[in-house]
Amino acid sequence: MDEYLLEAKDLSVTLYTERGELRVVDGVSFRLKKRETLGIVGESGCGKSMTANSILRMVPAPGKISGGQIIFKGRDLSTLPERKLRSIRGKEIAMVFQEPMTSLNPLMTCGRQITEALRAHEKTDAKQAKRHALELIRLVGIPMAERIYESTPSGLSGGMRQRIVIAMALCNNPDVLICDEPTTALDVTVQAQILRLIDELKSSFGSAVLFITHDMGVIQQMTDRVMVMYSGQAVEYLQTEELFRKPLHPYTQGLIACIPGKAAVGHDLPVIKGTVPTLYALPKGCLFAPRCPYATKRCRCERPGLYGAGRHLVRCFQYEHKEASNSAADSGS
């Protein structure tokens, strides 16, 4: 049996607009093992969420998957008939979104939403479904499960709503749980609770987790491996421990330097100068070159490939001659 549960191979997503074709995900590759958490990190607009959405072919119009493969249990989800894909969505691969109200009906009771998610994939009667829903509500740490079961999301706090979304995602014991910025809209205390809950439930259910975030602190706390993205491309791919011990790409180094607490006392927090380039006007060479303190003439004229030494891959000419690799999927575990 293949040890990898989910693989993206040279995945590309394109938006087709009146102003032309925009490559929002550009040749991204990664692998996810059972019981592993892979983090995808980068600034807003770098393609993290589009990568996550493409796994279940949920790319919003006017976009579509324009290249590559998404292999799950030996099946290519990018070409799977929609009827078969529906049986996987929510059952074998489930998603927790950034804003819970985008995935919850504010006027329908929480209990009904969980039971409908369950009964969409499992043959069970109403009584059994309710019992399972109540167990899940308790499992995600919500007190007074019976009352919450009968409540609508509009009457709950943001943290409680996110717990209900997690309960829905887990109701069919998914093999892969995709978490797309699941704590961004929550205060720090609730954020910590949700992160701890996801980690505990991963251990309990044995799911693999794909964790999308812009927060390097969350990456350090939650993940086993990391893919750093910039302007739709993977720029570094490695073990989390290695990321914080020896980041190689200048963008990754900048992200880590910007973590609160890294700056010396009495000094301003470092920033990465400039902004992520617009897709309508990408640089000719390396996409990070306009913001990179080490950029050379070559960097401004040519696009680097993804180079690697062992299981650490980096998109930077500085590492061109270190065991070059064409794909992050070649990096192993």
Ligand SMILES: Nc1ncnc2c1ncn2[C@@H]1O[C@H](COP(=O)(O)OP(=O)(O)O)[C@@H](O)[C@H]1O
Second form
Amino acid sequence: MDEYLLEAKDLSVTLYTERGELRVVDGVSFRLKKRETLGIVGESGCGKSMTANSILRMVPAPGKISGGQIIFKGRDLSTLPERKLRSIRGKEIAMVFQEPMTSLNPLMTCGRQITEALRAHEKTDAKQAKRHALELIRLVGIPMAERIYESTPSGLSGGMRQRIVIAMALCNNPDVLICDEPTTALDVTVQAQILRLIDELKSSFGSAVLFITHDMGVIQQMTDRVMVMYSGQAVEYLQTEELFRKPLHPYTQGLIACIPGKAAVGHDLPVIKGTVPTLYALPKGCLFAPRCPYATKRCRCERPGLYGAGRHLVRCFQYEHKEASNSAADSGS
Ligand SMILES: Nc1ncnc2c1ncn2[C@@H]1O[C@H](COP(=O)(O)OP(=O)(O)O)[C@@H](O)[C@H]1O
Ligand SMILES: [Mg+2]
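For the form predicted in complex with the ligand instead of the form predicted on its own, what are the coordinates?
All chains and molecules follow, beginning with the one already shown.
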């Protein structure tokens, strides 16, 4: 049996715009094991959502997958016929987005939306589907399930709506759950509740999770391993525990230094100076060089590869000839 459930190999996504071609995801590779949670983290605009959307070939126009493979249970999703992909979407791989209304119909009752999601992939009679839907509504922590079953999402709070989306995502027992900033649009207290809920359900459903966020605190709480992205590329790939103990890439170090509470007492929160480069005019050398406190002449004219030992990989010339880490980020491979 394959140890890896989902594997992206050298994945690229290109947007074909009037101003030219933009490589928004550039040669990204990652692997997800059964039951594990892999985080993707990086500032806004670094290609996290494009990476997530490409897995089920849901990259919005004017974009498409322009290279690489997405292997799921031995099949390449990037070339699978649309009809076959449809049977995987929402069943074997499900998604939860930042904005719950992306996935919900405002005018249809929550109950009907869940039962339709159930019956899209499985032949069950209406009565059975209703019983299952009510069970799911209770499972995602909603009291008075019967009432919510009959309500439309428009009358619900953001947190309640996201619970309904999670119920729909889990209704067919997916092998992989992709969460793209699922709590970013919610109030802080609701955020914590939803994160706890995803964590609990992940264990009870046995799903592997690809968890996308710009928030290092969420990464720490939710993930086993992490891919740090910058400007469409993976710049570091490591165990979550290692991420907070010994981040190696200057960008990752900057992200961690920006976490409130990590700044030295009496000092302002440090910031990573500068901004993400525009994809229309990428630097010639390392994409992070213009913002990097350690950038050398070489960094400004040559692109570094991903270097490292085991699975702790880092895209920085400082580690070209060094063993990046003693612990492999996914030991056992
Ligand atoms: N329609 C579009 N035209 C031009 N650029 C776009 C378009 N949609 C997305 N992008 C660019 O694609 C890049 C990746 O976006 P995205 O994956 O949404 O980033 P993230 O999820 O990390 O915030 C960004 O630089 C964004 O500006
Ligand atoms: Mg995004």
